[in-house]
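Shown next as structure tokens: one chain only, the form predicted on its own.
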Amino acid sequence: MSELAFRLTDSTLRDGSHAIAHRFSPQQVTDVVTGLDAAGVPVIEVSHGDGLGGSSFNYGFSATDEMELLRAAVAARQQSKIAILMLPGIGTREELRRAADLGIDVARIATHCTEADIAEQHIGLAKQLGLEAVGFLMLSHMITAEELLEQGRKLESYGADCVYVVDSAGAMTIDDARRRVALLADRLTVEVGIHAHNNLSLAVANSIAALEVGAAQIDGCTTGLGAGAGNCPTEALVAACQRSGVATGVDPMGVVDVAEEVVRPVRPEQGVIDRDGLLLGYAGVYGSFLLHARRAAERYDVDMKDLLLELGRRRVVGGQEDMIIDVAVELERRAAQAQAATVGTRS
């Protein structure tokens, strides 16, 4: 595999925001960026977990305004590019302009995997602002490789420099990841990337499988810090590539040190695939739903397992966080009705 190489994007300071309820401080951003930059990580993504403008009642309020976090990231980097994520409809073009003014380099424009068309104006604006533009197709497991290709072609036509296969639920098997990335890499003229979550404990394997069939960009998060059961652990990915002779340009020990000394203390338990995290991948539920679902299950006294499985059956997608409450209320009502029927039968 020694001839293969890719560009690494570390998303600890964006996807990892989900895992800590969007509580990153400017000092934490400075420390993570300083460490990853020194280790040679090419791109570091910084945003609210749900992208620019995500700080809200629906998605969770940030402890620090994301523009302040971006300012800290840009000031701390020496050579790394700073990226942001933006979901049209959550973030606005004005927020993208503000981020560009602060000195970011890469705009990753994310849509549901069947809705690439809503990214056209935002990708266009990113290019006008002199930014690299990446199209991010979330929950890519929900449609076939052929359907994903059609969405990727739209992003390519809008000017995207790269199209990402995004396993937001951590639901893809190795074959799923390989098939989607291979088709897009073969048929698109732009680069293809993969963003993997670890709910089925396949994030590193899926990323390497994607690399073998043409992925040019791969995402990771130090310690796997991210939504759901977490992301592809950057340090494990870099170490596996090093062992396989794959060039990353990243110092494995430098990334390990950042993961263990800077990020691990933020959430020491991250990296354990518990029942809830595993169920997200099994049911195909959006990773960022995890904390919202746990709160709803506790509030309405329903089984978390039943809640996640029902959300999966309904194919609920990002942006439908309100459905978590609706489903929890419905499950609570069903339980009450079943209990009443049992009491009635006994009497």
Second form
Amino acid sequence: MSELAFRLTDSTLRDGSHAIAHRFSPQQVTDVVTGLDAAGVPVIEVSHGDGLGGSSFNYGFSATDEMELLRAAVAARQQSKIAILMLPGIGTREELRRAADLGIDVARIATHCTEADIAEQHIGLAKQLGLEAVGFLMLSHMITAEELLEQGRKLESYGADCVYVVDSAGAMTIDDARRRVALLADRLTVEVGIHAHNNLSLAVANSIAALEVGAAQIDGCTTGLGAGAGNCPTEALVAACQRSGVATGVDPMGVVDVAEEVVRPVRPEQGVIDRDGLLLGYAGVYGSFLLHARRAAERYDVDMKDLLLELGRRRVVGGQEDMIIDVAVELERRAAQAQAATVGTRS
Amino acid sequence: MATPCAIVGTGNIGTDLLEKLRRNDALDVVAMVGIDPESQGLARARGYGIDATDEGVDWLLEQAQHLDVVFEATSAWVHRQNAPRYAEAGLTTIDLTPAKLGPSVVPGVNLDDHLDAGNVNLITCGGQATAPIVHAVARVSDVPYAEIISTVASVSAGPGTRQNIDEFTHTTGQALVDVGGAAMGKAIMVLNPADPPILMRNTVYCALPEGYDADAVRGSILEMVDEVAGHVPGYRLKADPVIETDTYHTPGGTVPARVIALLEVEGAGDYLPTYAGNLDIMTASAVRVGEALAAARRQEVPA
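Show the other one: the form predicted together with its partner chain, since we just had the form predicted on its own.
And the full complex, kicking off with our chain again.
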């Protein structure tokens, strides 16, 4: 086979976990991994949506221990590499070691885009354990390409094999994605990747734009199953590449079938960009906040739009799901005060 | 008579502590020890007429007979080297590093439990901010699982914290059990780079098993917040504690409810800016522990 244009990582079993409140079963993991592996997907990521150790009140408890899911994934794969995600501050090196013992190949270490230095020890440990290490800069839309490059350089200096531009909120325009990836690909010696979300309906376009300016790794999720409005749909990306003569090494019909027959039934409505999904991208709010925000809006009887826009104004970062409750309680109180004032005026 | 004490470490924490101790009647800072002659903390101490040296703890130990208490504001690694030497010199140590050699002390929970320990540890800023709340819940209900999220401004997290983030989450999570009284604990740390910097935020979730008394839980938390605010004036709830009901499958078992306390810590602005509530709560707690030690000593020594 000719040389591949980029390496595809499918994150259905990690980012997709957000969309189903972290309830993947070992059987679902086996089915997805078996299908994607057979279709030739080179890397498959499996973890709680918020990475190893993410099972919590704040992000949602996993239905099945992620180590058990990883065990199923490693057992089901023939050729694909198995990756994990972890966020320093949530997961620890202890969980990384346990995952490595299970036979994973790639450790993706994620930090907010300005905080790369908290990943130094985890990237170091990943390399020491013989794993490939990826530095994953979340909410990359929040800083300029130049600032992102500084953070990318840190990850490179810690030993990362690849630095990802991560559009966690799906807030990037095509130009935003292109500028960031182009600068990093030009100035870093290691590979650069892109992880796109679809809130503005630009995930495939941004991924292809990134490819054109030097991205060597691209993330997708089958059916787009992922946080917020969902990710770059793997099958659409592969099909678009096929039509453009871009070699992915992945069988388009293979991933189309996995998407339709294995993943689509898990969440049939995936792929619709509704108001909430769009607003997350528009307000620049982390996609993983979606389900938590819906629950809080209902519980505290506040408007979802007000909730999301206020979170955007506060510039909260990945991991601050507790601020959803904070804002909801605040909005509820304001509404009660406004009502009391109205009553007061009338009397 | 005020208890003579020394500060070891001249960074942000040591210097903020210097400012707080200068105002304190029970504790008398007589020495400040660093290793960097250019340090701003040493210059400040000298300006206040306090013996300040960049010659490290060797100098300090020569003065040991004039001292009772040492505040360690260096790093866990340095404290592990220094601790046996302090002990040998008969100095009581209040450790602000995460070395955790001695028992953990959290004012508001167990201030008086370890006054004779010789070396007490203040856990982490997140531990000081959240263990009291877990304790407040645990004194009126079983807490099979507690979880905290500590979010601090990026600019207030120095290289020590950044390179030891696993140590922070592990030590803090353990303190929710050891000091807070939960059966299991988990801590999460988030850094937020917003400008202007955010105040330190802490969210505490406690699992509430069947039969919990909602009013007692809420009341106990409110009481504890007042208690902590007594020594950390900027410590406050953002909203009244909320109890959410649902079915929660926690690692400590399935429960029908959780209580959530949303806390904010504004620093006193002594040396560090007010957003650095995370550092302020450490120095304020250290002073409170120092006062308790001083009071215990006054009782021991007959006038």
